[in-house]
Each structure stands twice: as structure tokens, then as C-alpha cells.
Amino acid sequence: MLTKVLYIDLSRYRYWTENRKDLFEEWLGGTGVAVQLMKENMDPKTEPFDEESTVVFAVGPLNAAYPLASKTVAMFKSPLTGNLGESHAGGRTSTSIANAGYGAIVIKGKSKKPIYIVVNNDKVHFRDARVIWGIEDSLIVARIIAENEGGRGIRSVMRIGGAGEKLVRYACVTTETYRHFGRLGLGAVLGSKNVKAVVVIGRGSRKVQDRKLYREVYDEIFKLATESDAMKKYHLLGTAVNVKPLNEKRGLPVMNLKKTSYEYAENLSGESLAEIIGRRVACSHCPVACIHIATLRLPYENEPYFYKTLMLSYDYEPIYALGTMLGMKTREDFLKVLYRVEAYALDAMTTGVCLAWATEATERGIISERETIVKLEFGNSEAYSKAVEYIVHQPNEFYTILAQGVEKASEVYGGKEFALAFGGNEMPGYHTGYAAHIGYSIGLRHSHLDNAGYSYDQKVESYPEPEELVKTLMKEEQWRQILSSLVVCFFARGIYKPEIVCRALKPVGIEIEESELKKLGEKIYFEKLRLKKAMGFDAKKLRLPDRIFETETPHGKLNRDYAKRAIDYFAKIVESC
């Protein structure tokens, strides 16, 4: 069982470890432990960019032990929402942290100069990063660090790009080459601490208490993963497989959600992108390989017949945010904008929603080319690529404000009725019905993955009373606190059911009954909600954008009163907890 916590104080360039068996025995790992470490190490009123702002990376008891237990939880105070931030990433993060011997890493303070941190098992090094500070392309940063550090094949390189340095509120952290701590601005928090990267080299291995049972459970999970239809689907086309079905159901947000079906959806589909696939990649300890890498050839300026070939990972969410939401007509135009977003290490979803809002605001005359500098038009990849650069470099007041998210931009310039944010976090790619939008609002990360409301919408023909829908979504989110404390990929939620989770925990030294596991999920959920409240969350102030009631869903147009009843009911629960 992983029980050791590594503490890193950037202000004093010190580090130490503590055995927190008490914490892990009560809260399992991952999200459960991260919430407690945030409570212990940071005043909830601390601002995201303050020196005492804290970042926690946490793994769980199944990481580096079982297939699809491949995620790391990052917890911090979000500069985008001003509230609790939580983001999950795969790649090699979890196996490196677990094999280095840690259940969690706590980072606080602020370095006096740019650095990157190297955790090499029980040693921590503070490397001078002044020479790479200012390099905006996160891929180049990773290559430079990789050349200078050992541990090839067992290390994780988590780094920021130009967006994090410039404190763009939705800057992400890229890990390895193709995975991200994407949402809510972790990259900006690390940038504010003068941290260019966190490198973790794990040279150990997980130990189990019952090898025979471990082998049996491992083989069962592996078999379920490799033989399930869902996993085969994700291996074949990845999450991009969702584009065509959502378009056919009229649940695909297009051009700032002005419509929900798109005549060019086929060009942006998983099937179309598979025609230019370069390779598939898997997170460490995952047999599925759902990460799909497209090739994009771009000509060199003033050099005929010379091209550079870019390798870009794509998923459904970037396709929605930088493709259909921006009115792209070809996969190449989508990939050009994605390339800019990836290089600067921006969250793709937030960037796309911000640019879609800015485009409609331009169409309506709320802002003009005086603010946007380039003429923003749906489908214009060149203009959007330039606008991405301006979000990072912030050449005028408009882009300085847009770098704070669509909620802030619409407060300053207007157009709030079509500013698609929920709890301050920009909309995910599902306009499928009530459960999706209510789910974004009441989810503690304001993410579609909190409670899978979008999935619920696609399974029901009619809805229960709003209060019952909220209870259903909360129950799902409470179970997901267990999954994110283990920490397993949510794509494996159909495999990691309570019964198999209990059996998987036994060989790593944890005995727990299914009923206890479910109660723990509920307990973690309310602990997180209370932390969110302490940071200033007020459910009574949740805003539902007018646009979601204007555009047809697969269930027709949504009723405001139904949605309001749901939010009001949730607000009462929050007030009483």
C-alpha cells in the first residue's frame, strides 16, 4: 500500500517525506487523499497565484498494479474558476509516482527563479530552468529535459508551455507527449510558481501480499479490457468515434452551439482522421491504446517541396472545441489550430469555447476587429491560429481578458447569454439534454466526466422530476470518487465495478466490503464539496447560459423551469452540508 507523501517547499528549496498511513487507510488514495492534503496545506481563501497556493499530485492503491489504473489526480485552486481545481492525466504519470514510492506529492511555495523539479525515487533536485524559460513549445521543452535527465522509459515529464508562463487561466500541463492535466488552469498555477516542469523517475515496483489472487484478478481485468466492445471501439477509433453518432442525434455543438448538426461532421469524424493516423499510443499499464496520433504535413515558408510532419493526438473533445465549435470544414484546418493549442499547452476545450464566443460576439457587433486584431470567422483556421497566439501573448486588453476565460470576457464585453460556461468552466462537447447541462453545473469539477449526464441523456426517453435527476447524478458522482481515488481511467468504469474493486484491493493490502466502498465514495464527495464551499463556491449563483435553451437537443428544446428546479434543489443540498 502506498502511504508515503513527498512534500516540496519551493520557497526554501527543501523537501521531506512523511508516512501518512492514517490518511491512506481512511481515504484510499487519489482524490480522497488529495482533498485532505489540500485542507492540511492551504488556507482555502488563498488565491491561486499566491505563494502559499498548493498543488497536490496523488495516485491510488491500484496504480502500477492493474490494467487501466493509469491516471494521476492533480488538485489545486483554479485560476479559471477561483475555486477547487481537479484534473486527471494518464501517460506515465501514475506509474512513475507509484514506482518512486509515493502515494502523493505536495508542492507549495514559489521559486525565486525558473526551475524544474526532478523527483528521482527518494531524491529531489531543483534544476535551474532559466535557459528554457521562454521556450513556448511544450514539446521542445520536454525534449530538452529528456536529453538532460535519465530514466528513459520509467519517467514522466509534466511541463508547461508558453500559456503557463504567461498565466493564461486555462493553461494546461502536458505529460509525456500526448496526455494532459487539461482543465482549470494547473499550467498557470505552476507558471506562477516559476516551475517549468515536474519530472518523476520511478525506479521501484509495486509489491503485493497475495501473488496468486493478484494474478487471478489481474488476468480477469485484462481479459475484460481487451475483449469488451467498448475497449475495442476506443482502440480502433478512439473517442473521436463519438462525432458521427452525436451529429446524427443532433447533440453535437456547432459554431458556438447555434446548431447541433453539421454538414462537415464527416470530415472531422474519427473515421476521417483514421485515414491520416500515424500511430496509436497507450498510457502506461493500459492495454487499450486509445490515444490516436494524426499526421499533418505543413510546408516550410519560401521552401517549395519541403514539409515538416507534425504528430498530433486528437480526441473527441478537441475535435468538438476546435473543430465543430469553430466551424472547421476539413480535418487539416482543425489540426492546424490544434497544433497551436498543443504547442502553447492550452486547454483545448476552453480555448475553443472562448474563440467561438468571440466569433459570435464579432458577428453581433459586440466587439470588432479593433479588439480581435484578426477577423474571426467560423471556418477560418488561419485567423484562429493567430488568435491562439494572441491569447498567449496578450497584445491588447481584449486578449488579456479572453485569457481569463469566457465568463470573464462576457462580463466585460457582454454576450453572456451565449457565453457557454458552467460554474466558470467552459462547456464540454455534449448538448444531449437536461442531464448533460445540469451535470456540468452540479459536478464538483463542472466536467462532463463528473457524473456522465451526457450518457444518461442518451439512454432515457423521458426524465424524472428534477430533484430525482439531481439525486441520480450525485449518486454516480459519488461512485466516481472511488474510481478517482483508486485511480483508474473512467473509460474502465464498466470493468471496475464494486465487486471487482474489492477483490483487486485485497492483494495490495486493503480489505473493504462493497457497502463500505460505496459509503466511502459518498464521504469523499461531501468532503470535496465542503472544501469547494470553503473556497467560495455558492451553488445559488450557478448560471445556465440562455443558449442551451434556444438550440434543439435530441430531446427537443430544454425547459428553463425544469433546469432551475434542479439547480435550486442542488443549492439546498450544498447549503446544508
Contents of the next structure:
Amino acid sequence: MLTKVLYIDLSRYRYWTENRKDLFEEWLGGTGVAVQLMKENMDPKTEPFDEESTVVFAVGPLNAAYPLASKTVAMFKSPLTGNLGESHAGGRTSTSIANAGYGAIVIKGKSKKPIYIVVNNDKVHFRDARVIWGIEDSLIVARIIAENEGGRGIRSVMRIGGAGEKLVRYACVTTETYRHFGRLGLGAVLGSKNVKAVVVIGRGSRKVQDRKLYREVYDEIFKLATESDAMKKYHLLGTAVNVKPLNEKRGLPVMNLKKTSYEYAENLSGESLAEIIGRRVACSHCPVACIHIATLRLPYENEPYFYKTLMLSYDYEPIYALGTMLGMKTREDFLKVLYRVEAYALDAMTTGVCLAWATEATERGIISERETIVKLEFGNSEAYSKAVEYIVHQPNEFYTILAQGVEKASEVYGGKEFALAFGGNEMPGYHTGYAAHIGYSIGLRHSHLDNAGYSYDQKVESYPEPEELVKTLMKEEQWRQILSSLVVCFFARGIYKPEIVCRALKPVGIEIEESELKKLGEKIYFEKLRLKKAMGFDAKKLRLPDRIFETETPHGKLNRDYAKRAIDYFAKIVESC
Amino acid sequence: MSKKVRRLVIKDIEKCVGCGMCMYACSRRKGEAGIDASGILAVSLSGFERGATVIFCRACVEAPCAQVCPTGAMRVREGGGVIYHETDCIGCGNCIDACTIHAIFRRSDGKPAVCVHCGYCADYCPHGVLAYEEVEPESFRRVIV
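With the form predicted alone done, generate the form predicted together with the partner chain in the same format.
The next block holds the full complex; its first chain is the one shown before.
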């Protein structure tokens, strides 16, 4: 079992480890353990950028042991929502941490000068990052660090770009070029601590208790991953496959959700982007290789026959946020804006929603070029590329405010009715029905992946009573606490069902029954909810933007009373827990 | 004609997605969850935007690693490659330094991890990069196939 926790204190440049068998035995790992480590190491009232603000990276018992267990959970206080921050990333994060021998890494304090941290198995180094501070392209940062450090093939380079340095509240942390701790602003928290990157180099193993059983269960999971249909969607077109069907069903948010069907959807579809795939890559220890990388070949501005070729990974969510939401007409226009967002290491989803709001606000005359500097109009990729730069550099008050998210921007400038945020986090790409929006609202991370309401919407014909819907979504979220404590990729949820999880845990030393596992999911969920409450979450204050009731969904227009009843019911649960 | 041997071969290196399923297979064969004992490494090529590749023993007939081994723990195998006798190994690391392509790795106990061409990992390569085949000695060492 991985039970060692590495503590790093940036204020004193010290580190130590503790064996926290107690925590891992009770809470598995990942989300379950991260919640407890947050409780132990940070006053919930601490502000996200305070010196005392704490960041936890946690893995679980299945990481580096089974395929598709390739995720790491990051937990922190979100500068975007001012509440619980949790985001998950793949790449080599989890295998590097697990192979280095850690179940979790806790980062506290604040460095006086820019540094990057290198965790090399049992050693931690604090490296001077003054020279690379200010390099805004996160890809260049990683190339420099990779040249400096060892551990090729067994390291994860989790770094911030310009957005994190400039404390954009939705700056992400990028790792292995194409994976992200995307949502809720971890990049800004590291930026506030003067940490340019966290490098983890891990080479190691743990002995399994039953070799035969280990290989049997492993092979079963491997076969399901490679031979059954369980991972087919991700293996073929990837999540981008959603564009066309969502458009046909009228569930695709277009131009700040003014509409849900789009004449240019075909151009931004998974099928269209597949035509320019340059290669595919995988997270460590995952045979699926769901990372789709498109080539964007651009001529030099002034020299004929000279080209540069950018390699950009895409998924459904960035296509939605920076494509359809911004009224892009071609895949190239979408990719050009994505390139900027990736270079600065911003959350693509929040950035897209912020720019879509700003564009509509411009159309309505609430703001003008006096605020936006460039004229924002749907479909204009050059203007959006420039605006992305302004979000990072914040040349005026407007961009300083837009860098705090759409909730804040609409508070200051108005236009709240079309400011698409839930619990302070910008909307994901599904306008599929009640479950999607209620799901974003009640999800503890305000993420579509918390409880997959969007998926429920696409399966159901008629809705139950709102209270029932809330119970169903909560139940899904409770099971997902187990998946994110193991930590397996949510894309593999069709493989990691309770029965197989119990069998997979046995060879790594954990005996647990299915029913106990489900109860544990519920327990972790409520622990997280209580932590969220202690951080100031008030479900009664959840705001549902008017826009979601105005625009057609696959289930027709949504009724405000139904949604309100659901939120009220959830608020009661929160109050009583 | 020389006697055929079975070796781990590269079918198409450009297809590698860097998943490292091979690395995990190698240590799993030895009863470990992880990569400590793995004799194969998946890497990106100066970042994943440039692609990925795998590094493992090329089964040299004149193996530098065996030539520099002071105790005879690393012995040349008929048909190319080495047989590693762990109990004779003092963990000096000469073999690790001698390999031009850095295909010998250091385990946490200081001893080397080297591919012995058992072929176990090939069954877990999901994208047709690796195969375990009966080949003419030397012929399989071309990377373009």
C-alpha cells in the first residue's frame, strides 16, 4: 500500500515524510485522502493566495498497478470560486508520484523567490526559477526544465504558464504538454506561491500480495480496455465525437448559448478534426491513447514557403468553449485560439465562456472597445487571440476583472442573466436538459464530470420529481468519489465497476466488500461537502443564469420552478449535513 | 544459415504512443506493481508534441555491457543480447554506463534492469510497436522493417 505522505514547506524550504497508514486505510487515496489532508493542513477560511493556502496532490491504491488508473487528484482552495478546488489530471502525474513511493504530496507555505520543485524519489530539491519566471509559454518552460533534470520517461513536469504567474483565477497547471489540472485555478495558486513547476521523478515498485491474482485481474481489465467496447468512444474519435449528435439534438451551446444548433458544427466536429490528426499519445499506463493531437500548419507572415507546424490536443470541451461558444466557423480558427490558451496555460472552458459573455455584452452595448480594446465579435479568431493575451496581461481594469471569471465580471458590468457560471465555475458544454444544469450546480466541483447529468439527460425521456433527480445525481457523484480515490480515469468508469474494483484491490492489500465500498463513497462525498461548507459554500446562494431557461434543449425549454425545487432540496441536504 | 532465435523486435517505432504498457508488463512479470525492475522505458521525444518511443536492449552480439562487467554477471547470449546473473552482480553500474543507447536501467537496489528478450511485454503493446518473433540473428536489429 502507498501510505507515505511527502510534506513540502515552501516558507522554510524544508520537506519531510510521514507514514499515514491511518488515512489511506480509512479513505483509500485520491479524493478521500486529499479531503482529510486539506482539513489537517489548512484553516478552511484561509484565502487561496495566502501563504497558509495548501495544495494536495493525491494518488490511490490502483495507480501504477493497473491500466487506466492514470489520474492524480489535486485539491486546493479555488481562487475562482473562493471555495473548494479539486481537479484531476493524467499524463505521467500519478505513475510518477506512485512510483516515487508517495500516496500524496502536500505543499504548504510560500517561496520568497521563484522556484521550481523537483521530487526525485526520496529527495526534494528547490531549484532557482528566477531566470525562467516570466517565460509565458508553458511548453517552453517544460522544455527548459526537461533539459535540466533527469528522469526521462519517468517524470511528470507540472507547470504553470503566463496565466498562473499573473494570477488569472482560472490559470491551469499543464503536464506532459497535453494534460491539465484544468479547472478552478490551481495554476494561480502555484503562481501565488512563486512555484513555476512541480517535477516528480519516480522509479520504483511495490510488491503485490498475490502475484497470480494480480496478473489475472490485470489481464481482465486489459482485455476489457482493448477488446470490448468499453473504451471505444475514446479510442476512436474521442470526446470530440459529441459535437455532431449534440448539435443534431439541439444540446450544443453556441455563441454564449444564444442557440443550440449550429450551421458550422460539421467543421468543428470530431470527424473534421480527425482529418488533421498528426499523432495520438497516451497517459502513462493507459492503452487507449485518447489524446488526439491536431496539426495546425501556419505560413510565416512574410516569407513564402516557410511554415511552422503546431501540434495541439483537442477534446470536446475546448471545441465547445473556444469553438462553438465563440462562433468559430473553421477548425483552424478554433485551433489558433486554443494555441494561445494552451501556451499561457489557461483553463480552456472558463476562458471560452468568459469571452463569449464579453462578446454578447459588447453586442448589447453593456461594454465597448473602451473596455475590450479589440472588437470582440463571434467568429473573429484574431480578436479572441488578442483578448486571451489581455486576460493574462490585464492592461486595463476590465481585463483585470475578466481574469477573475464571468461571475465577477457580470457583477461589475451587468449581464448576469447571460453569464454562464454555476457555483462560480463556468459552464461545461452541455445544454442537454435539467440534469446537466442541476448537476453543475450541485456537483461539489461544479463540473459536468461530478455526476454526469449531461449523460442522464441524453438517456431519459421524462424527468422524475426534482428531488428524485437530485438523489440520482448525488448517488452517481458518491460512486465517483471511489473512482477518484483509486484514482482511475473517469473515462474508464465502464470498466471499473464495484465488483472488479474489489477484486483489483485485493492483490494490492485491500480487502473490501462492494457494499462497504459504496458506503465509503457516500462517506467521502459528505466529508467533502462538509469541507466545502466550512470553506463558505452556501447552496441557497446558487444562481441559475436566466439564459438556460430561454434557449431550447433536447427536452424543450426548461422550467425554472423545476430547477428551483431541485436546488432548494439540495440546499436542505447541505444545511443538515 | 545461422540458427534462428526469438527476440523482442520493433515492428514500427513511429506508432509508439508512449503509454508505457510494456514497462509495467516487465515489472509485473516479476511480481511487482510499478517499473522498478523494468528493462524497457517509454519516453517522449523532447516533449509529446514530437511523439514517443521505447528504449530497450538491442541484443548486441558484441555486447559492451557484458564486456565491461567485472564479475561476469552480464554474459553474452547466443544469438545476441545478454543473460543476467543477479547473484554475481555487485551493482557497479559499468553496464549501465557502457550501453550507448542507455537501455540498461538502475533498480532501486542499485542493480541493473535489462531486457532479457522474454517477450512478455509484447502482448501488452496495444498499437503494434513491439512483437516477439523468431528471427535471424542480427537481421532484427534494423529499426526500419
